[in-house]
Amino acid sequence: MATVSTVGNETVHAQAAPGAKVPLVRPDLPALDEVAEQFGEILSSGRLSNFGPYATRFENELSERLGAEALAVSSCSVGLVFALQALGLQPGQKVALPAFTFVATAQAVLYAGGVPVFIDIDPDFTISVDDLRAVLAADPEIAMVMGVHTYGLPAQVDAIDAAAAEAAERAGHPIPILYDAAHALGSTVGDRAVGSFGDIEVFSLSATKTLVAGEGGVIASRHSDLIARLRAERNYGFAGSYDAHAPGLNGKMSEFHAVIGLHNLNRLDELMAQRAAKAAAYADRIVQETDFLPPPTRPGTAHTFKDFTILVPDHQRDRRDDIVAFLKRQGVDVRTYFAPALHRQGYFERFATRPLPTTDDLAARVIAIPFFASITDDEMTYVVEQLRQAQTNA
């Protein structure tokens, strides 16, 4: 039987599901005796939470890589939160964001009080700049805007950055740019990590990602007035003692999950090697063996491959469903990431108010296959060569 687990919003597998040969994801974990003394610490000095030691270590040694002041929250979802109020939204105030992305990103902008606006995407999966320039232009009561750095694959920030500043000039007032960088860490544009840009960003550390600190997020601004604000949402709003000046939550980190996450910081570079490694020899074979599209890359850009996503062809896009099914028949674990879109959500379809043609497009013809920086050739082999059989055989 398979070792299953929920671990924030998604369903992990530790092996295969039952009958599987490869699984979607095998999360990297340390070997107990590489944490056992920090565990065996920890619990012998009662201090498991409340910004300890490891905690504290953590997000020193993050700030150094990301070039921005990080802080550990106790999970992306929450991040997000957070940082749409200490960006000042206010209640019914408007945010635009890629339709195309995991539900907390728009379940964020709700509890913290806003209304999504849906953007179109391109090609690429990251959100449309034009469409964004578009949006802003025809809707001055955007207060902020949401990109997102699917499947780690860093949005075109330089450009974002542009057409806010463009919006925010006609406005006559600033508009925020926060990005969900939930499978982004370890991504950089040209010499600059992901977790700088922006005025806030958001990262995850459950156990799909590439760093892993079993459960968690990461918050990074490079603005020291945003931090501050942070660091009392995560904690009651504390301003000291038991006062509270703002709005806040228990948004505590563990000291045992920020010593897994310490353990895998401290291997992100040998992590993302691998996978660049293994990503471009598995695109290569899907290329060659296959009809479907891998996934797209943007030069000067590193991508996490979070989420190995394809593209059916086009002409095959009405098979799309009948291939998934034939491949987990075959013992291929793979996921739809993320179809249906939000705004065809049941839940979010009340704020789609306007055509996403290349959303819709590329929803119905995705296919996330399994992929991890363990990820053998032989498993990468087999998956290939059950594509190859899915053209034809679903």
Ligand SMILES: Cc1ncc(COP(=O)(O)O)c(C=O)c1O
Given for the second form:
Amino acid sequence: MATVSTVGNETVHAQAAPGAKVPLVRPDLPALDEVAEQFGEILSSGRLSNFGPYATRFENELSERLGAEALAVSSCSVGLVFALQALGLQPGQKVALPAFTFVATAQAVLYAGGVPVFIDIDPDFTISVDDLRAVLAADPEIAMVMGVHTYGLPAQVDAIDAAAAEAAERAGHPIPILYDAAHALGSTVGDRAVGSFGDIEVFSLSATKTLVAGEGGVIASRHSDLIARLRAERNYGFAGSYDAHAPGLNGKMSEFHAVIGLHNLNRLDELMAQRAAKAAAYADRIVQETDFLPPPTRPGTAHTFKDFTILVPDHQRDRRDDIVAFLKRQGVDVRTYFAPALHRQGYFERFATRPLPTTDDLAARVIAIPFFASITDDEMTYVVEQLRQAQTNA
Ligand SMILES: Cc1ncc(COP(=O)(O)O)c(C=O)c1O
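Now that the form predicted alone has been shown, please provide the structure of the form predicted together with the ligand.
Below, the chain from earlier opens the complete complex, with every other chain and molecule after it.
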């Protein structure tokens, strides 16, 4: 069966890592006969892209689900760059974001001309609102806040709104909020879908995500003026005629990707239910049979568990890398997402201007273990057994 092995978060091939008994991820994909008719139609009509009927339907159905207008784009990375520009980021302006995230979050800030200011995280892996508040109070030059719904656990959206509003009041101008929602298609806070928070949210649809289109992203916003700008940005800067008035690149989604996205959107509730039930069972077994700590959750929120990241207990922190090596030898495909945290990575060290104690602590202890909607009971049993053995044998 096709599985995905990754370097960083980049898909490098469609086979399990050599010798892996349990892959890190098995992407949710349609069978060929479920999309053959649509693919055939696209091939015979020649309508491959340029906001065709499948991409348009995908956007309409997503907009309905998210409670915000959704634009399909070619990747989350490019969507984040567009979003920062649509929010008016000027060259050299500072953007507050967590260092505990995938590199694309901060790359987007640099590409859009901004300067990252790294904020610490809370023990639940999402941005620390206390640290954010302190930085906003100390540095009036921070122009924007970028939260991340890490692994699919929503950031503390209400508290972030309040912190940005207080800072905006002091500054006398708005401080927009952007969410990197790469992991969080399917997450909710109360009865609201992630996608409807902040000023703009951006999802990823790559093979390791909860709604797979192959490659792709979705930009969502409730602000029609921002959506109008974003429409132009993903279409070379054109808005209605061959006369560009805005910045832009090719950020379009192809019809083939939209067909796969639509297929998975139609079964997203089913996939989320499978993920939630399996995550709860996995966490129970991990707690009962090992000393690892399961992923934090928060009452009132739905978590996608895009990654199922456990923590090595504090007293074994020095053994994390040995445990990872043991698990890989046993055929359990694991990663240390997100270590090194960004302020410890070569390209971003120059922005390591403040202490980030929780980020450093958790980055030293994380292990992302295999998890996906179709993971079997036997696979989970095998992983938990290897985790148990790793604590004594690694
Ligand atoms: C937090 C985060 N942001 C952004 C991205 C980039 O997404 P894409 O590969 O669709 O550009 C990823 C990819 O894994 C991610 O994990």
